[in-house]
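Single chain ahead, written as structure tokens, the form predicted alone.
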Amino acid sequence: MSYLELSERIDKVFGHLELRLSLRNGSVDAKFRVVHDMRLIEAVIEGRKVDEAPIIASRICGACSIAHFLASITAIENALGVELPDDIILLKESMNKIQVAQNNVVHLFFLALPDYYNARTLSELLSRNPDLIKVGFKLNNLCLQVVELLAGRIVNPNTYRIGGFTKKPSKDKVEKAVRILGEAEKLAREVVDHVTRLELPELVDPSPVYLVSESPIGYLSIGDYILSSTGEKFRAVDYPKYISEEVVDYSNSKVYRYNGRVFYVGSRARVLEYGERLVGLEDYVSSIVKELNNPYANIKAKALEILATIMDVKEKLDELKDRDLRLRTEYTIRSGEGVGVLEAPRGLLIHHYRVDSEGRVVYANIITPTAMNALHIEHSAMTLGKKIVEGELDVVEAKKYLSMLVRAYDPCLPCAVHVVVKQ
């Protein structure tokens, strides 16, 4: 075979996208190409009130609204210099963890799970495997109205503002999200079960250095700190001596480089640095570290979150519902520069403002888990490439485990599309 293009419209992700293979004389090279129209968010956040930003940011992607809300909040507040309580931070980790679970489940039971069925959309699925797919419409639901419950609404939320939380969640309200998630536990069990079974394309991590946020304690908490797979820890304000940003000539995204090298986020970097805290699931952590070398097997720990972050919240809502919380704090307009950073459902999230003495935003930067996935969903894919060169796979197979493999990542593509600027 001395040459040969596949260029794949990727279907069941979050905007547009195609990937491109292209085959010469035995050499393999990928292009991930986000097609979706650029958003110049910063562009739109740059010479706005602080307290405006956060809401803009949310309205970034309807799905990850929270984790982009959050982000910009905590990256506004740390260049205010604003101290949170215990109690703040507790709840806005519990926002931004059942937003994961939720997002989760809508990813493997609309987008990715069909691949394994060889079903072309959900309602084929639903044809083939009805019980299974009631359960992801239930526990769906069950993790929205928590959503709602916390955050006021199930996209751009509204119970929080710098400092802290408008009011109080009464009691009742607490204890009917503690309800409501220990129905999902029940749910969420049966999904972990199901997809650990699931056999998966081969392949092998052709580039496994990973980043997440530091999680101080626990699963999925929000800290100060970047950490590395190779064991490297950096302060967050200082992720752009670490992280390199390019525009390329072929996608609407730009790509990054962790110290020149390639690397992936997401839920399989998580369960690799974290997985052995999350106490009374050993079994299905160690089921699922041993596929972790295999980008495929995102998907398995994206099943293992919805459970984790569910286990979680819930026991972390039941600590508080009797006690006299304090969810605001106060804090002044002043000049400075802050970064937030936090495991939005898709992997690292980068949100760096610069304010000025007048409470307005000179300068934004945000970087979403799609971009930095950009080059790794690449590299995989070239992987892929090199069985066909070798004849493992053929052509009709490589297009449907090249699809599948996108969609393990979980792509979205309106996060992934903000300022760029082509020379």
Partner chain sequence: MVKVYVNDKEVEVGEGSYIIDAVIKAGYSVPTLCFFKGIYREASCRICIVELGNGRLVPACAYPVSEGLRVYTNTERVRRNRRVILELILASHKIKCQSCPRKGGFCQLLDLAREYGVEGIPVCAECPLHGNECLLVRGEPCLGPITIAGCGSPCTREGTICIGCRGPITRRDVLVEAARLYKEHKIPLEEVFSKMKLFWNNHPSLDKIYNILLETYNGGEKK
Given for the second form:
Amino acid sequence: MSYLELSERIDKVFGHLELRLSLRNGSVDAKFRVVHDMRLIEAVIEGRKVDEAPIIASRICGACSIAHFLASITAIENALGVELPDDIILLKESMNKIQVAQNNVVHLFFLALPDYYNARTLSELLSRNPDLIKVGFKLNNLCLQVVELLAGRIVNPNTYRIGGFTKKPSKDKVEKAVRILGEAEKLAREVVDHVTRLELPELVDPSPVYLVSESPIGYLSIGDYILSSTGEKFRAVDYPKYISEEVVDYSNSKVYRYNGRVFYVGSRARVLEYGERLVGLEDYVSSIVKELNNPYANIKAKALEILATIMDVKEKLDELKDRDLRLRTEYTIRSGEGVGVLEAPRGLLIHHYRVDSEGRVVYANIITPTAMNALHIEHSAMTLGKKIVEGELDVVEAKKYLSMLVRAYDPCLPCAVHVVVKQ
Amino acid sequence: MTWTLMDKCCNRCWHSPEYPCRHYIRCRLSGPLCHEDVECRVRRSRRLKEIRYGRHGFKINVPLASCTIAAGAHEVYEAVVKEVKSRGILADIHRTGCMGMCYIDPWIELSKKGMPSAIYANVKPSDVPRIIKEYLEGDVSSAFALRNRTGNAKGEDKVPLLDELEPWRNQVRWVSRNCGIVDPESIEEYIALGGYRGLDRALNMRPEEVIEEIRKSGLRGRGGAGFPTWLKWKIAREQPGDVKYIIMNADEGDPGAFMNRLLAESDPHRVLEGMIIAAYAIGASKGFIFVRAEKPLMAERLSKAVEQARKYGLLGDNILGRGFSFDVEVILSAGAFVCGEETALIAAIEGRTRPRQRPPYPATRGLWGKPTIINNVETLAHVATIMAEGWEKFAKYGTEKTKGTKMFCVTGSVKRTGAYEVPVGTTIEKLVVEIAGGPPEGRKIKAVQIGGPSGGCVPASLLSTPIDYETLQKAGAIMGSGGIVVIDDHSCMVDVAKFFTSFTVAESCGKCFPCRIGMKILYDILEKITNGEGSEEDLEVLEELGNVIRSSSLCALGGTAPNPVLSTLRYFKDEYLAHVRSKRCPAKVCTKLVEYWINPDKCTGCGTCARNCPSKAISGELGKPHVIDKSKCIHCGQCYIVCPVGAVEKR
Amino acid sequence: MVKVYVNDKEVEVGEGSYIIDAVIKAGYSVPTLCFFKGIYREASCRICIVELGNGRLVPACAYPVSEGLRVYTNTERVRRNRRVILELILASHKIKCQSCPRKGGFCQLLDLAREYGVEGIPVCAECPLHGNECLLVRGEPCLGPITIAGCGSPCTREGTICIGCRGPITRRDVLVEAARLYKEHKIPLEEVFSKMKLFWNNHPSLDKIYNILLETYNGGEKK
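What I would like now is the form predicted in complex with its partner chain, since the data block earlier showed the form predicted alone; can you produce it?
What follows is the whole complex; the chain from before opens it.
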């Protein structure tokens, strides 16, 4: 086989993308093409008032609007030097966590799982395995209810502004959330039991370097540092020194390298880094941790995260429901620079703003997990390509595995395309 | 007081309202019927002759109706009285109603035994001595028309007969037969010309038979909607209960329509007779005449007619001894266009204001909750005539679906303005061009607006449409009460639509939203368009909104109010487009879209325009041509009006 | 009993009933505004129009039923007419939702405007102010007074300002009233404009809105 070009438009992902794999005389090349139009969100944000930036940022993505909103607002709080009380941070993190759980449910059930049951679409899977999908729908619904209770509405949160929450959540609300989460926990356990037993295609991570935002305590909390699998730890503000960006001509998304290396962000990284902190889930962690050098194993890590975050949020809310909370703090407008990093459902998310003394954003930079993963997806696909070259896979199977691979990363393309080429 | 036909011939006659005689009406003309007495008979026939030819063999008819009075008939009347007195001749100066030919108002008619009756047109008080002198000398050459020829008078051949005149020849004078002939304030004359025969005949029949007679005649309501009159009556007759009402709708409100006024002023007894017949047919015991206070003469004559009828036992208890009791009350209305709508009219009599949702129709639930019939003046006049003449003669005229004749008031840009009665189904062209004489020289008919503010514009290309309820509806207009406004090429159709819309906006009662707010918005948009601020989207809004108002308004006022806009939009879209696209008024009517300029060849430099210009846009030295500064001009058109030599031109 | 067909569904109602009784009995609904059973049946608002089998549009609240009557409550034509009627009603309605006692979920006009997609009523009408401080009073540049209602005001409910994501109301009286409110609460218009640019940057009437707001804001108590 001297020449083969596989060009796949991947379905069942957020947005539109094309993965082009070309095999030529034994050499393999993969291109991860984001074909969305550019959205130029950063340019829209620049020149706006600080309180408007998060509003716009949350519109980057409908699925993970809370992550963008919180990253943006954290960056601005850092820039303005706002000191937040613990209660605010705790609720803020809960908001993020429950959204991670909800996003993971959507990804697992509606995008990733059909492949594992040889179903082309969700409806095909639904007719063949209705009980499983019903669990998914139920779980998604429950998570969304909690999201709505905490964030005000399902997308584009409106309970939080710079400096804290607008209202104290009533005891009824919190109790309701706890009750719902209790229900969700049971379902989530079923899901984890089920997913961890799935057979994955075999593949070895070609570039086992990952970045993850620091969680000072517990899992998925918001910290100021970024950790790498190489053991390096650097302040979020210093990210430009470590993460280099590059514009490629074939895609509407930028690509990123960490210290010149292709790296990965996402659920696998989080479980690898903080898996040991998941109290009560040690069995699950140990059962999947061996597999985690396989990119396909992302779905197992995601399943585990669903349970972990639901348990975590439930515990936290239960704890604070009887407390008198301090949810608002004052701030003053001043000039400054701030970076907000947090773990979005798809991995590390960086928002970086510079604010002038009148409270206007003069510089904005947003790095989304999908953009950071772009190169990693290409490299994984190339590994798959090599298997074809070596004759381990036939082309029809390869096509299927290729889509499954991309889906395992759960890319979100609308998030990835706000490229601005700075002169 | 002279003895009249209505009085007793001798003491053997015993009729009175308390003890009515069955043969009272027939007895008046061919009486006395109850006793044989040559003297009484001679007395009656002599009086009849007197009425026809005047007591002294010389009769001068002067029409006194609102329209002729406005044209100066009062002064003419006084001049005639003065002239007759000063000449010392014996003559009957006789008041009549109007003939309907408004363009010859005021006219007088002279008739002397042995001489042809001559009609003189456009008489001024100063002309009266000359006319009477000439006529008495046997010279009729200056007359407008003659009713008959005798061969005795000078110049007879040069003057046309009335029957030969275009506007007269093509008419069928059915309900308006007495107009311009009888004295409207005299019941005697009406009876002498065959009046109240219809009532007499009807009372000899059972009510069902009367309804059947009307059904056979095919009479439909002349008020506008064209609902079969007999059906309305039948529904009301079949309603249980003793108390029923009849209302005569004499609240004519369309601008440009005056046939009801003309009929009620010139021949009020015919209308009243029709009302009594209708009341008998449905079993009503009380009737109301709802008449406009703004038409005082009409109200006065109707009241007088009612009084006279009551006096001679034609109204009241046990009419003509047939056991039927009926009385009429005249109610002056405050003059609202919406009262043309039945339920609003009823509400006005009850002391409320607005129309209500139909059904229930008034025929089942009307005035004070009782079955009520509302008929138009003209319809009732038709009823009286049909009952007197029989249905066959009436049904001879008209089309398949609509029988009989209809009066139309032709106004606007025509040579012979007036009210003309023609068979239904006559083409618009015949009515407007042949009878009314078409537009003045040098102008062309652009459209004909039929049916008043609720009607629509029919373009010149559809002039051959026969006037009929159905065909007009298809053409986007309605028959309405029969007002026809002829629009020539000097008029802007958008402006016409705006005029009619402004009328309905003012007359909307304000009860339902589509009419109250919708019409106002239509008007605002039209104003925007005539000011040159319209866009093509506005035309779509006009159409959409117009259709909604039409289909979802509460009463017929709102249901027909957008017709002028919709019909002009349908037939004259290009004019609308010229207004919105190139901001130009093709007829040069909308002042904001017209550019004024001074033709230097004509301008004498008098400076009148410059003095009258409110924005000081005109400059120039005295004696030299002036110029208009376009940047200052506010398009008021004042210079165009004041220029004594017509040098200001539009372009 | 009279047999009536509502949207082709057969239903029997007593004699002397009105279409609306039949419609309700058949399990359908028509919107009403002026109708109050037993008190007011004048059919003046016309919002309850339905289409009859013969194509006529009649108000359901005041049209008596007759044997075999066919009624259609939700045809294209009915909806189009209702929409225009609603626009007319709103055009004549004094929109001062901020001081209206029916705000916060009791406004029938608002429900209808939402159902038929008619602009006119601002978010203030549904911003449930019960026990909730108006954000304008706090001095925040809330776009509630000039944004089309219909979202259920999730933002103001949670205490964050309305950012106008449903688009602006372009009616002059609403804007004038809003400018008056902004002035009363001493909210600088620049902040309001800044918020307006979030979603309405390309709105064709943006300049007009700016001008009306500015005019009224700076125009003092001129009426």
